[in-house]
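Coming up is one lone chain in structure tokens, specifically the form predicted on its own.
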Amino acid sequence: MADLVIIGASYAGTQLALAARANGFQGSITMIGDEPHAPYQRPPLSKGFLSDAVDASSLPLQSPERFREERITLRTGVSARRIDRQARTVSLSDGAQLRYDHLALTTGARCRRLPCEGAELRHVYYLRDLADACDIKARAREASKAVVVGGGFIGLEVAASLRTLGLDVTVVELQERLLQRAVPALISTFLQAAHQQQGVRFRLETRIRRLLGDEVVTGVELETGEIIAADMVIAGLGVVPNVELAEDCGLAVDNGIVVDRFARTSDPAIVAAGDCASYPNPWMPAQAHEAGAGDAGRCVRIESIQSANDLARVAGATIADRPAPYEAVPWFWSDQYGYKLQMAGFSAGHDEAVMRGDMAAGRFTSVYLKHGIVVGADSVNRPQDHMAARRLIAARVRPDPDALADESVALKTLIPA
């Protein structure tokens, strides 16, 4: 019988392996973690766990008993350190060796690291699993100052949870407004209002010289001159794709490790999903360079819980010998005050922009057209139009701008029976 391993405990291998078992897989699968937890829930970490609101006991993925259920074996705190594709073996950090039949890489990303004097200085974080989490959380019961560098989701999420801890927040971000690879530029001005109503300073289109302090950490000096008292740092620059299991094996990789719509590596017996694979995405706009996402003809790396489990749901079905191309709408979601930015599809590229709702009160969404063809949403606090842009998307409706813009019209009743 097969043997299925998979080299990643997180989103991505879950539910990979969960789908392989729903597609009829049934030989053995043993799944390799390098943290000492079960796979947990990541977002919350970032929102809800850091800011109290979240306990630690709802964060696992799936219980014990599930795992048992489907025979599913996992084996935390230890990493795999070499594949042999010839010998088809995973060799681990405790000196085991695997073989297998089929090999899943869901290997992840981890976090860039701040690229400046001081850096190493005790009470700079990053947050991108559960530890980092906890050391964050704990920093900030004690601190009062907080700079956030970097104005992408996670560091406006941070910033947002440790605000609303109470703590002052700086935020410093390089380009000219936040989230400016990821959303158009009246997100990135609804978002920046919402934070500075909540007392968060900017500094954007600034760069840092170094960090300060002896031991610890105490302030931020920009490339201005202008010093920012802070007793804590977190940096969220981004991450980069763990792909060095794949590189010395000599599998294609290419801001990712390449797959097909199939989730297939170079290497018919090995598959990859989440933020570690590069993939041929249908939604994906010609010339189009999304956050988390490097544009190679239409590939694609998307950082995102939906693209971790809906490729990892066509890996899982590849396994079984039941393969089906990938062809899900991108979605992605941020919760930050009391306000969940739902995003569908890319905006990038667009020709026309189409608002619904009003702004001023929060309550949004503004639709993306190319050509006239529906191609993303942006909705705020608005999850109804959220699920029937997903629908519009997938349908490639050309609707009636009038009829988008009015919300007396539903905008489910546009898409085609």
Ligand SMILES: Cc1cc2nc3c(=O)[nH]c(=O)nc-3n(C[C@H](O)[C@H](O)[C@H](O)COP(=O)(O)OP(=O)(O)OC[C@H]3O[C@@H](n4cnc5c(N)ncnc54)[C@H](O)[C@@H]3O)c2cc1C
Contents of the next structure:
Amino acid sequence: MADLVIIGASYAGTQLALAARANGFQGSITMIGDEPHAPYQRPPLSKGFLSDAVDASSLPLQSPERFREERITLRTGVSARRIDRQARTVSLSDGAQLRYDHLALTTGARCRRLPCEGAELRHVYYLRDLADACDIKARAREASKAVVVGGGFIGLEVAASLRTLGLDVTVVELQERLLQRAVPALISTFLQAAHQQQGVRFRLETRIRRLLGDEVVTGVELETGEIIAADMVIAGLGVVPNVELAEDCGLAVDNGIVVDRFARTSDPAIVAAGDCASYPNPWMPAQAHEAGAGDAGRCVRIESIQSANDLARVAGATIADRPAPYEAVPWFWSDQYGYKLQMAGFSAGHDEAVMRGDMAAGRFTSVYLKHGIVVGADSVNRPQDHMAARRLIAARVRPDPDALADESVALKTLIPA
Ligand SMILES: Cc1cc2nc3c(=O)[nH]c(=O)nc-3n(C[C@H](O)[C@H](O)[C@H](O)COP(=O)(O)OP(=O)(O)OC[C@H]3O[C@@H](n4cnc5c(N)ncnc54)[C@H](O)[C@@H]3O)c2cc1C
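Return one more block: the form predicted together with the named molecule, after the form predicted on its own shown previously.
Below: every chain and molecule of the assembly, starting with the one above.
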């Protein structure tokens, strides 16, 4: 019987193992994870777990019984060091060697580090895993002033959580607006105002010159010369994909491990999924100059639970010899204070935006159209709009913009039967 080895025990790894079983894969499944824990949820680490609303007991992704029932062997606290594609083996840090017929790379990503002087000081943090979150939480109990470097999702969620815990928080961002890569300007403006109402300060279009302190960080010096006092600094500068294992064994890598719509790498025995993989996403329009992108969409590496889970489902089906291409509409969410921001589709490149609801009241949906077709939607505290928007995007609906804007018309009624 065939052996499946999965490197990386988190969202993509777990989903891939379950999907392989659900599609009838009968061989052995071994999942290798270098963290000491069984797979757990990461989103709460910057949200409810950090702000003390939920504790660690609610974090596991699956129960130990489920892994047992599905005959998934989990080996935690051990890392994969080398892949030999000829011999079809994986060497582990504990000296073991595993043979595979199918190999899955779900190695995720790691935090980009601060490049400036002082980055090695104590109480400078990054947030990727449970250990990081516990360290930040422990320091937040003693600290009173935090500087967050980076106004992306992680930075803003950390800012909100630390503010909720009562710390004085300043966010420093290089770009002229928050979340510049991820959302249109109106969402950036809304979130910035929400944070400012809670007392968070911002320094936009500002670069860090260095971190100050002797052993322990005491402040941040900006390129403007301004010094902001800090008892802790948290950097949210984005992530880099963990592609070294793939690169070392000669797989194609280009801002992620390159896979096709069936999650296959350049070696047919190896699939990849999650934050480490770059794949053709049908909802990301191909650019005219991109050879080969065609109707399959543009290659993207998406850092989200949806992408990790859905590409892993595809990879699991591929392994079980029931291939079905990736088709899922992308979606994402972020919780900050009492606001749940939910995003569907890709709004970049839209030529029309329609507002539903009341932005000032913190309950609205901005729907994005391109050539009249719904391509994306950002909702704040309107979960029903978000769910309907995913289906409008999937159906490539061309709605009447007046109906979209009319709150008396439920979005779901615009979905064709
Ligand atoms: C604080 C935080 C908040 C987030 N919030 C959201 C959110 O609200 N919504 C959302 O959609 N997404 C969110 N994300 C992103 C989301 O968590 C990631 O997209 C998701 O975790 C990707 O899953 P993955 O399985 O691909 O990779 P990961 O979760 O990164 O897991 C990869 C695992 O593989 C392990 N590994 C790597 N190399 C090896 C090796 N050689 N041997 C053994 N093990 C290895 C890693 O240590 C890790 O445990 C958040 C992320 C963080 C950190």
